[in-house]
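Here's a solo chain for you in structure tokens, the form predicted on its own.
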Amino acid sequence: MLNGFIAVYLREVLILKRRIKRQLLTMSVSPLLYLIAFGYAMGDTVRFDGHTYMEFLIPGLIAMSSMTQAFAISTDINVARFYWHIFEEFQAAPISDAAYVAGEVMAGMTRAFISVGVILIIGLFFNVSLAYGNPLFWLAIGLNSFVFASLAVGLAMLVKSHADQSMLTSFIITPMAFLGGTFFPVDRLPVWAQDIIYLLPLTHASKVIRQTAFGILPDSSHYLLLAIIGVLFFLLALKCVSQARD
């Protein structure tokens, strides 16, 4: 199974090598935009628990970046099987479903903390300096992005089409993205939307990254309740990938 998993691990990053600088570019857009528009637009007269608004967005756009970056390895699974033909490859070589599940799970969490990397350097230049140097901050970005790898994965076996692949970011990462605490607090909603929100994965996320990089210890329920469902999706993951294979 490590051959199987290193070998489906190193090829997407190869992939990888070769596109960093327009990935980069790509993953430090999004973040630069939200920072300018959102962050200068607040000032420093929004504050939430005595943190600027700009303290506040940067742990938000980590999750959501995180989020993000991890399910986009499910556009390169896709581009793989319905383009190049590789998943054929895979099925006919010895590698477990879950090898090539872990080494493309693998590769979505690479992606995802790259993006983080990119934002904590963007950060630097807003003049925000939050408490990075946490274990725990780090492991909620971990499991953050080993859940939406995992997820990525298992829909990449159950699209049909590539066309179909811009469908579940549209209904699934993009509400998720704007509605899962990443740019306000949740408990500024209604009691009713709150039970709604609290039901996505990435408010979890978005609540320990905020509160790790604020120095406040977090409750390990969510650390729990993320490591759970990043669990089920990579064994939905495993169960997509062996139907595709047959």
Given for the second form:
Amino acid sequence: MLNGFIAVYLREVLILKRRIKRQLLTMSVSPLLYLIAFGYAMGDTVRFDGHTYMEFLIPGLIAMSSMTQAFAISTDINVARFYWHIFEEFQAAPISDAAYVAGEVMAGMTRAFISVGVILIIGLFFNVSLAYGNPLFWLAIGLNSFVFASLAVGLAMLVKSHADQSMLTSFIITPMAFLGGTFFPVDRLPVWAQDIIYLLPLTHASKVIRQTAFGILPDSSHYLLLAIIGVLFFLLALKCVSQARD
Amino acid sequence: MVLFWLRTGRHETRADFKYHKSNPFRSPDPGGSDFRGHRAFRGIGAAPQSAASTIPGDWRKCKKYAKEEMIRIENLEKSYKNIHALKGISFRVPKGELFAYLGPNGAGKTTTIRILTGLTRRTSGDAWLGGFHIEEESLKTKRKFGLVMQSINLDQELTISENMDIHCRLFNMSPVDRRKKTDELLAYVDLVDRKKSLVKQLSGGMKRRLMIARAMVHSPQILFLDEPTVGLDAQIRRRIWALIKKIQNRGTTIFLTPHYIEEAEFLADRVAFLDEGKIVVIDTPQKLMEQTGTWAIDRIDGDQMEPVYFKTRPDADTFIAKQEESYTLRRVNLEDSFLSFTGKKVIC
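Could you present the same protein in the form predicted in complex with its partner chain, rather than the form predicted on its own shown above?
Below, the chain from earlier opens the complete complex, with every other chain and molecule after it.
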């Protein structure tokens, strides 16, 4: 299993290495625009629990970016499957489905952590430095990226074309990015709206990433929930990879 | 006017190209020497023979060689919703043989390869590679074969050596073996000087050679080649053929679905004709051609060109003497055999 995992992961890392300049630029653009448009525009006039909006926004952007970058592995899998036919190379190799899924999920998580690094560096230019040394902060990012990378691998096996892939982003990732507690505190919404929004995994990830970045001890139930969702999505990915043989 | 286009030397070339080795599996005489009657030489409409009656029987019954069979397929079927792609095919391929699998588009060639290599699930029937069942022992099976797909499935953004390295890792090869086998195989396919080049910078022929090298790097006992020369010019194609022969000479069993029918004629020890998901006949190219005839006359009949086959040259000359239209006289080739067995042209 380990060799298969390493081979799949290494391939993604080598490709990422070849595209790293482009990737870093892509990872920087959206957070930079959000920070300029929302962070500067709000200034110090809006404060949440004693924090400026810029301080509030950066953990949200970290949650959002780690989600989108982890999920972006689905586009790469999709291209490798339908355009380059690389997926067949893995299917015909003596590796387990678990090794393939784990390799792709790890690749998605790697991209997510790089994007988080980019946001932290950009944040420094906006004079925002939070409690990034907290291991629970990094654990929350890890779980968030695990959830969305696993979902990405599963869905990449279900789609039948490149067009279906962009639909997934439009219907799953974009609404979640805006509603998952990234730009506003969910607790200020009406209860019925909160009930719906707390169904989204990103809401839990945003909450704990923000709490740990602010030095607040987070509720462990959010971690547990993210871990359970991540494992379920991983199992879904395994099933989808197995079924992709038809 | 009678036009004689005589492709003399074709068989001489074939004989030069074909290596001769003692192969106990070479078909003795599958269907006896009956020449299927003169009427059957008329090509179109000739009755297909059943696979069972035409699979060379001697090696199949011989227990001594039973252990040596590398591919064994029993009543394999595959259905996709309303399409019955494979309708119970059965055959065996012994060790070291180059087995060509021939049929028109949609006959089920790629489906068979995809099932054998674990890319698609069978609907029913069984298959074994190197003695291991393709689904029940899939990981063991996958160590037995190398696969060259019809489409170029290389990582274009990676270098040649990176592509090889990833493949080696998938097969759990040690770092020493990875380096050694990669260098050896790249030298074998004449790409060792380009190993730091990105795949997207290579020509079509180089990519095909790299795919073959990659499929061979873990020393498989069986090599599946699904139209390995598609899209290549004649010169490169012949270079790939020579490479395929070289690989077979190392003792590798090769399962080839050719894009060009002459590939099977030149390379194969045995050929299977597949049509509409069924095996029509299996035999050596020579026997298949002999069963069709020796000489062919292409006669233009309205919009169609209908070939007529003859056992001897005097028979063909007698026929020509009675005709007033334009004709082409040539030697029978494997495409004629396919035509005579199935009544269809091979458009791969």
